[in-house]
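To begin, one chain is listed below as structure tokens, in the form predicted alone.
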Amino acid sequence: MAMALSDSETMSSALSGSRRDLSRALTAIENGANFDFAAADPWTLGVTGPPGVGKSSLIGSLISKWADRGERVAVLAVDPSSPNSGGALLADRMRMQEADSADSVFVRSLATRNHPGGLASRISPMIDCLHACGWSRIVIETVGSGQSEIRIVAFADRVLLVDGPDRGDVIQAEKAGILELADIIAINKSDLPNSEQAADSVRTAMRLVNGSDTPVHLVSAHDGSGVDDLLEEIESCSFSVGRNRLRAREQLLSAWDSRLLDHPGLNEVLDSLETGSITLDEAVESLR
């Protein structure tokens, strides 16, 4: 029977390019496993956007093209946890099956856990440990279960905000939140009706709120139009400094979140607050 390795020796299998070491070294950091990585600045992509608009779609359309670049591309879907089991669909996974087959590329599904602000809790180190093992492009899909949860800024470089033509008004549903905060907007299935109707009230509610000059694409995920396009903003797309206060900001709530959630006395807590035996306030003092 053969002997399971360590998280040391299953890091640096990982780090010598064995892709199923890979896996097993993020379920060690997303167990709790700390590794050292050498200072870098990985290049990393957030896509978000609401369920049913073709997140996951889009980003195999573009997986194909990175990869016909010669670029490493991995990729990490968060999927939403079961707030009673905990578990999660991962149908990201089986969306992207046909561009994880190929060696140059890597999807990883995530379950949330429960925490907040549509991402799982050790995405930062996931990314370190990629980019270490040579991923050239990492791109982060959030749940997108509502457009003020603007944690993505605190881990990807760039922001690409997708939404579709088929939700109604746009811009009434996304209000503000990441709609500002997006680098690059793409309206997914161009090849439906009022696509282009749904491009133009986003330009223009842009430039009316704040000035914003954020390019906004017409692609197709289905027939591929548009994506070739998309890419090269995306690729020419730089870091906001600007944002580097924000950043930090929602850096600070998810370590200050996942401590939180992985308090030993949370459970215990939480028993006290259903039988109303301690106050909400208590229960705060008793978990600092």
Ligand SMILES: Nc1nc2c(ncn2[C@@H]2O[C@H](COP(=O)(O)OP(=O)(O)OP(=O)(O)O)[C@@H](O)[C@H]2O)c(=O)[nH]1
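All values reported here derive from a predicted model rather than from experimental measurement. Residue numbers count along the first chain shown, from 1. Heads up, when I say rigid core I mean the largest set of C-alphas that superpose within 1.5 Å between the two forms. First, how it differs from the form predicted in complex with the ligand.
Residue displacement note: L15 has its CA displaced by under 2 Å between these two forms (rigid core superposed). Once the rigid core is used as the reference frame, the Cα position of D262 differs between these two forms by 2 Å or more.
With the core superposed, A40 shows a C-alpha displacement below 2 Å between these two forms.
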Second form
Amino acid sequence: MAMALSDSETMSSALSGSRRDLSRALTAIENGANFDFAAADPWTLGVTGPPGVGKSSLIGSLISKWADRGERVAVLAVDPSSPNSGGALLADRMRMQEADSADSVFVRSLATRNHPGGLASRISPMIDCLHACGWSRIVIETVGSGQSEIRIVAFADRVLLVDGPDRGDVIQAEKAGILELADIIAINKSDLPNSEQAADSVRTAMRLVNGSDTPVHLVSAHDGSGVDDLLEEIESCSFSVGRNRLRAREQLLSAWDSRLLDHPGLNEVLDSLETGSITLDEAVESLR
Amino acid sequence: MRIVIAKPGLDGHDRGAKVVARALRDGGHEVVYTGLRKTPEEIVRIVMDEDAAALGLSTLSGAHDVLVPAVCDGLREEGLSEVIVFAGGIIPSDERDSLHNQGVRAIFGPGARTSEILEFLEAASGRIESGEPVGVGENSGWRWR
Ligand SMILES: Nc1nc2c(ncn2[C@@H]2O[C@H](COP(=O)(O)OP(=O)(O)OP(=O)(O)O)[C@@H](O)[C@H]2O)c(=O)[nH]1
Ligand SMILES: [Mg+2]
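Take the protein just shown as the form predicted alone and give its structure as the form predicted in complex with the ligand.
Full assembly next; the chain just shown is listed first.
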């Protein structure tokens, strides 16, 4: 039986091209390990949107096109853990056809778990790891329904928001702040009726929200229409200063949260708060 | 535990596999569901990329005699010897021994309760914790019940 490698041996094997050890290094990072990577600038895309709108399928279409262009594409597909059992059903990759065979595609499914500060705090080092191992396009998929998912997507340099053709679900999600973070919007399933109207109502909403000219693309992951244009838009996407600030803000909040939740005195302070022996202000003061 | 549930072979329905995947999730596991019609090579790849500790193979179509051994061999060749492999489906009793010899640690018939699969996984992770061999490429006569 092979001897288990230490985390740093695993990492150096990953850096020299071992796919298996890349996979193991990602697990180590997910579980809290930290590695030093040379300062670098990974290419990242966050993909988010309501459940079932076709995020994974659309990523699957983009993967094929990138792979044809010689890019190496890695996907981190995040799904929520069940609050009751702690388990998770991770089924995003079944929509990404090439994920299981092409050497230039790597897909890792992730559950949000009960990480201190959320999975968000582990996403950034995982991205650095993938980049250091030569993955030139890194995509993060989350279901855009809660604050913690928005925080995850905020670690990507560009954000694609996907919606379906029926109700303009995305507009409902506006209070979650996801519309402001989006650089590009795709209305998927254009092969179904009503997608034109959905695109129009999203365009209108965007103008009202932040007077923004966020591009809205009508696409179909099934028949491929509009996907080439979407890919060009993604590739040429330049970030606006405003959105960079929003992203930085989410990143700061998530780092702050993890710091707080990792604090050794947290339980004691919670005990005191519970019995009313200290005030909230005192609690904050003592956790500084 | 991170578990891949896969369905090798060509037959076209996966109700059983989905029921198992959900039950394992409800038992607290992280389950990667792969969808239909995977080749042995693809299944090995998925286990590798997902860094799964266990792999459950659902075989309805008599795929067990060729495809399950191919998956087990592939795992060993790729250095994934510690992965725990179990199988479910209609597998004739006289073929079970040869699957166990391939490193499959448990075989669940169509009537098996999902709670039994959870018990098996608990026993298997107990073996990992105490350093006893249980993976597909680890020399072990151990099998579930
Ligand atoms: N008609 C049509 N259906 C699509 C299209 N893209 C995806 N679907 C279907 O929509 C369903 C959900 O697709 P996914 O790609 O899993 O959607 P998702 O947004 O990743 O879903 P979650 O990750 O569960 O939130 C599947 O049944 C797909 O086959 C499309 O372009 N047209
Ligand atoms: Mg998905």
